[in-house]
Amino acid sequence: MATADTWQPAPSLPAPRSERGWIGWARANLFANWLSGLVTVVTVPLIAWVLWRIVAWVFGTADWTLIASRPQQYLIGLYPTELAWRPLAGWLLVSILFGMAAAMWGGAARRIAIGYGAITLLLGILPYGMFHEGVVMPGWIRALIVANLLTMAVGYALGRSSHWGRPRTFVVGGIAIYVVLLVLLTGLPGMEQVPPRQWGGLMLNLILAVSGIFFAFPIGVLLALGRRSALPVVKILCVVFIEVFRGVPLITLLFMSQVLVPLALPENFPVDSVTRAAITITLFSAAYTAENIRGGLQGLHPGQAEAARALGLPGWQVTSLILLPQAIRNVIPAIVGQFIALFKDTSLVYIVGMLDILEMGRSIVQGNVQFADNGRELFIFVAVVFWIFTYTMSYVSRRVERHLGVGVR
Amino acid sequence: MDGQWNRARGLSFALALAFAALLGVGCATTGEPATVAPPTEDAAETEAAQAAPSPTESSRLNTVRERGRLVCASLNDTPGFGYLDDNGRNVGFDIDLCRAVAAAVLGDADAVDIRLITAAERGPVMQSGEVDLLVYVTTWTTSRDTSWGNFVQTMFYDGQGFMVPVSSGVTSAYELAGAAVCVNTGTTTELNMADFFRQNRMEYNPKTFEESQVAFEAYKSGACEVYTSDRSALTALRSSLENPEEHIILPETISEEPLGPMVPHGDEQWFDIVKAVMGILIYAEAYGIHSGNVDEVAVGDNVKAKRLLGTEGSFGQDELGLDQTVGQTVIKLVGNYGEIYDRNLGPETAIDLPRKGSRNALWANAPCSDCPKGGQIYSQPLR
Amino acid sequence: MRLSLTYQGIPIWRHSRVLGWTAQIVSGIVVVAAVAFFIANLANAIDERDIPFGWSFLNREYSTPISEHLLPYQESDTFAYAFLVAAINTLMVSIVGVILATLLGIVVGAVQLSGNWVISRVATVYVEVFRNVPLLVQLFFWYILLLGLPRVSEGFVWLDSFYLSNSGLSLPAPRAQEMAVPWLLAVVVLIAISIGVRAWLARREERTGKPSYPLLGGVVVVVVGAIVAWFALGGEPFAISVPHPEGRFGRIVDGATLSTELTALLMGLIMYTAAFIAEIVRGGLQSVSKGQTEASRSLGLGTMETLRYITFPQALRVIVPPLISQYLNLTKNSSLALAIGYADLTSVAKTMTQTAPAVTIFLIIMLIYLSYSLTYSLIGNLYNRYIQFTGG
């Protein structure tokens, strides 16, 4: 007879074969019940067929000459070729930031930096002549593109150093680089001037989006504070501004900036149509940012403001040092979302005759009868380019969200 | 506390910088038109001091010479007239007219800045005098002549027409009742079409699009039976079709569209210069001068041709402030009217717009052996 | 020496009320000055540069066709009426788009959380693709795709009354006759009666405990009443209008037509907005604590019942506010219609600017869009308050 001290539990058996490995996974995730199984059986061949059609079209039917024959125009528009070193130099500076981010935050930032570096390298060494005869990418341009890897390394080193590798350096450096980039593209006094009218391609989309969010942010903060203000006049003005800009389509606002605003300005007022469009986009975006930040402010516990006041901080310090930082932290994902929306909306500047990547392509299709049939290829290409950027941004946003623990209370 | 202070200060500094940058860009952008605008008194004084042709000389020519570039407002989405080549350069019939003026004034056909604008911006741009020349397939109308600037010369005769598939069996625009018509919005094309159908009491179904690319996609797929636009554009688009012979352009022309360059108001000398350059292009073709034989003709025995080229007599180059041999420069660098036409619209191009027998043929050859030839391209005699 | 013990108070220029008023007055003056400056310039431009302005054009004949219209429209109608026609077109796109995008978004959002790996991946890919590509590009894409259908002369025909081609889908539709208005009025009255009948039956059921089928009773009242009214009015209120090809081009006339342009616009708007709504729905469903689901399952409710009665009502509180802003976005995005040839408000307004003062036209369409936006916000806020109170 077995006694208590000699009793041994039977050794636990491995799960049955049908619950393990890929079979087990498939049973749990593909054939959990008859409905799930049916869905799997129907969708898998359908997906395979769609994918096959897409592959067949991309590599068979489609004619990519439209894109392959003029890579430069899609990247920088009609920016003069002999001055192409300017955007390229600006690009080199931007790469520093990617290197720094990779060193400072690791993880997702590093992965993005690696992807970014890979794409850059690819753009630098791609044999463009292979896709379309006669397209020659000058050696110096290739060299400048590949040099981005060097500046990324510099940025990485900066990010590792305890002195430079701080978020404040990153932000201030980022702003400085942005300013330098704009000045460089326009040209310093004495250099040949390239007015924003001549900027184009993907570069223009990126610049408009970055400028938009960059200026929209401070304006949005002010509007949000104004909307929560106890002063009725300020409050009403802010509410009217926000609701008008949020209530009207951007495309209508852009039309107005071209048709109505010039009339409401004195003759020879020194703001050209491109600047007007950029300002319109910024104000539109500011109204949305204001609402996001207002949401963040509303989510704060009133105790925060009370505690700060009890410590004797004056009103503006309560707002700028206690409330805003917390509110902004809470709405970072929303602001990134707004940035993505803004980036997509930059494709609407065709209304003012600017050649962003989409309009650049459309003007090529329209102006050259040999491409009249290639609309599909153009749209797919532009969609993929936009997608790469926006998807990366939403990926970053999700990581940041998780990192900050937003929504976890 | 200190750290926060620094952060706040750093942030506000950065923001201030950024705003400064925006201002800088804004000013840099807007600084440009200022240089294009009629020169300030300083510039005028300098000119007077240099004793250029005469102190009363108009400013536009001097401004252009000082700048060293000719600024033309033009377009980039119309095949044959203004579009982008593989290298992103602006090319086309209208661009060549701009280049001809640059060759005449600056001696360099490449010294041009093409400012791409939208159709809606044409009026404002001309009124502000930001550009020296508008070459934008612009129809000459009285109201534009009064409010925008001065039309110089008709360099191309166009008119609105209709294109239909042959299979529809339609042979006249008066048979289009009940059809769906694809058209671009925002131009007179749409209004002309509406007038035509209303005038003839025909029902129709318009499909209006913002850009011709989508409108033409709709026509190609058969979503509309008719596509309407200027005849030159129709011809260009027809030639881009896989089977051009399956489509015809109906004989009716429902509007007059004389196209030509335009200069800003307020400078008669400049107006005359551009007119003279257009004359050079047209008469060079009439006299049989082209970029290949300029040098021979210049020493030949055709008096009229020699006057045009500046080797004998004058047609007023001096008074216009142009070189004596301006004719040679223009023809050598850009070619005559026929060369410009052939290069951009001729049989060698994808557009292949027939010229012979059309209104865009020369009115006559000179010496006039078989006048009139039936074309309407004509200009003031050069003498 | 005497010490002054009177409290001096904070200096007047640092008093918060003074500061506040100063700020208000200054900002008020700045804004008023800016507005006055713009208006003065505008007036100046109107005077000196001969910029047309005014409202008189509204009574003029528009005399330009509008390709598609929900309301009856002729070229001889006025500008004011053309505005109404275009505004209704936009409103229709907005309402249809909002309803369908919501349905699709809920389905995709729920499917993303489904246990089936394949289909939840498909839903995720859908979301990531469609919300990350500019809507303008998507609209072009859909439009060109739909143009790939056979042309009207070679289109699909079914029962001689359904036509599908790259010009659109035409199907039979009721057409109002003389008696339509009285009949519709009768139906409205019947519906009012049926609500009373239903309430009465429901009360009776409660009181007596006998099953009285309140819902069925209500429906029977409406249906029977409507049929009686149909014949009693003498003359049919509605006739069926069957589409048929006409003219040498075989264009389909009569019936109801869903044009290619409208379909492409709706597809683009719905697919794009649904991707955002799906994310909102997924976030909302995930925000409901897992304990709720577990408790519900342990009470014996099935998956669908749990979703319907437990999870979804709670998720709704998180979902509704961002959902409303998506509705606003959809309405505003419908202005991209002009790129693919649908006659929406913006597109018609753009054509109008050729023959009428642009300043006035833009003021009008701004007001129309604002009124749409504010209406959506209002409805949304009311509904939001309602669900917050009742708690599902």
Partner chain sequence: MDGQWNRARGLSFALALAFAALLGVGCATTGEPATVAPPTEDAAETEAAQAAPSPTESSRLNTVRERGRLVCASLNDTPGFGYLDDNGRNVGFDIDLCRAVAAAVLGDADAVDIRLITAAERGPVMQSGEVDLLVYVTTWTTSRDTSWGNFVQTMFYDGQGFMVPVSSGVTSAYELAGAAVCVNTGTTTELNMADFFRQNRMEYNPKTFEESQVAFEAYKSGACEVYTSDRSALTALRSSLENPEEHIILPETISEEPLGPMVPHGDEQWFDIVKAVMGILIYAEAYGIHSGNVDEVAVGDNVKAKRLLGTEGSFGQDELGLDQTVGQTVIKLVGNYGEIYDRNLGPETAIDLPRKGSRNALWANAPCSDCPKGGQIYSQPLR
Given for the second form:
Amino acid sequence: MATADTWQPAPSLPAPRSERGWIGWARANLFANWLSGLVTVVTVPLIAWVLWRIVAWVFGTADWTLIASRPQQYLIGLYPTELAWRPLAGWLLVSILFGMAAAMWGGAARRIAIGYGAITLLLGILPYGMFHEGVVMPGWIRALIVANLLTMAVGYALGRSSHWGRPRTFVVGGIAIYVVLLVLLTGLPGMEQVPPRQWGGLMLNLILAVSGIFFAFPIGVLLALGRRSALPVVKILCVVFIEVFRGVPLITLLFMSQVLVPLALPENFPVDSVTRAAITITLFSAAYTAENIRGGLQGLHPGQAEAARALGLPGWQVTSLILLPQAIRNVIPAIVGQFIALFKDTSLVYIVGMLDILEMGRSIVQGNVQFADNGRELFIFVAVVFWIFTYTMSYVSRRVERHLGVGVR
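Next up, can you give the form predicted alone of this protein, since the form predicted together with its partner chain came first?
What comes next is one chain alone, with no partners or other molecules.
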């Protein structure tokens, strides 16, 4: 008869030293076989040499005077210096949204908010004079920049509140802040007016991008649904709109908005060049967004719509509650990719005479003989600025996809 002695499995031994830690990682990824080892031996020294040359140029040979001497122009363009409190006040309001997002969603939103706060603090305390003699940021501007940390704290407190910390409040607050920002930049009645043609720098790129993203998405959804409509007139109009805007380069559309559209409008019609460019970019992006969403709708099994109709749901509920949420979830990577392309395309407005951050830097280089040889520094600086924003959008997209389980069956 078997005894009651319990059988104990042998304790698991740790993996060999050569298969764990950085040694194991290197063996599995860099020296898995002879070909992998050969590629590693050849490319690693080459990559190290290239990185060393880049670091030596950035911190040694490169002259960043072009960037350090005119920080305000890169941020707000030709906006009057004495009225710079207006965009800075709008910046304070935007910081509230970052604080609310960090409190409501945590995770990636909190990390982005922390990075945003660190950059803001750095901009507020950075001694510009040490990089370029004679460049000193006024104290009131420094105070307003650092005050963004306080408004972030206010937003965090609102996000933690059970009454204010809701997605609907966040969206409505974002729309309200955007409208207030536009009113502040232009000027209230009785205040000194600043026409949009004086807007510029990174501020102009962000305004055009936010306007395009905010309006292109709902317009794209309507166009996608219209293209799938059973009404011939609606379907034809949506198809023509989408194919025309997708078939014409954005540069051509921008020229048409600035040259041809005013001819069709009454004289002194109150639509400035920035508004026309924003409308053009929005419609151009909406056409591509519509095709992305239509692809998501076509990827759904028709049995879902049939089952919803069998339960007695009307058509608008089938679309809004069953089909659209799944379609948008499936095409999040494509939609975010389109929004990233939209943000980068805002740099094309320099062709129609707007001083975005790229054109502002180029005009400074061409207008000052001492900066004639600093073109590389300028374009690297602009590239880094665009990369920071686009990578943040991509990072948020990946986190949302992971949260929603996109691509997981």
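All of these numbers come straight from a predicted model, not from anything done at the bench. Residue numbers count along the first chain shown, from 1. Basically, rigid core = biggest C-alpha set you can superpose within 1.5 Å across the two forms.
Self-check item: Core-superposed C-alpha of Leu311 shifting 2 Å or more between the two forms
Solution: After core superposition, the C-alpha of Leu311 moves 2 Å or more between the two forms.
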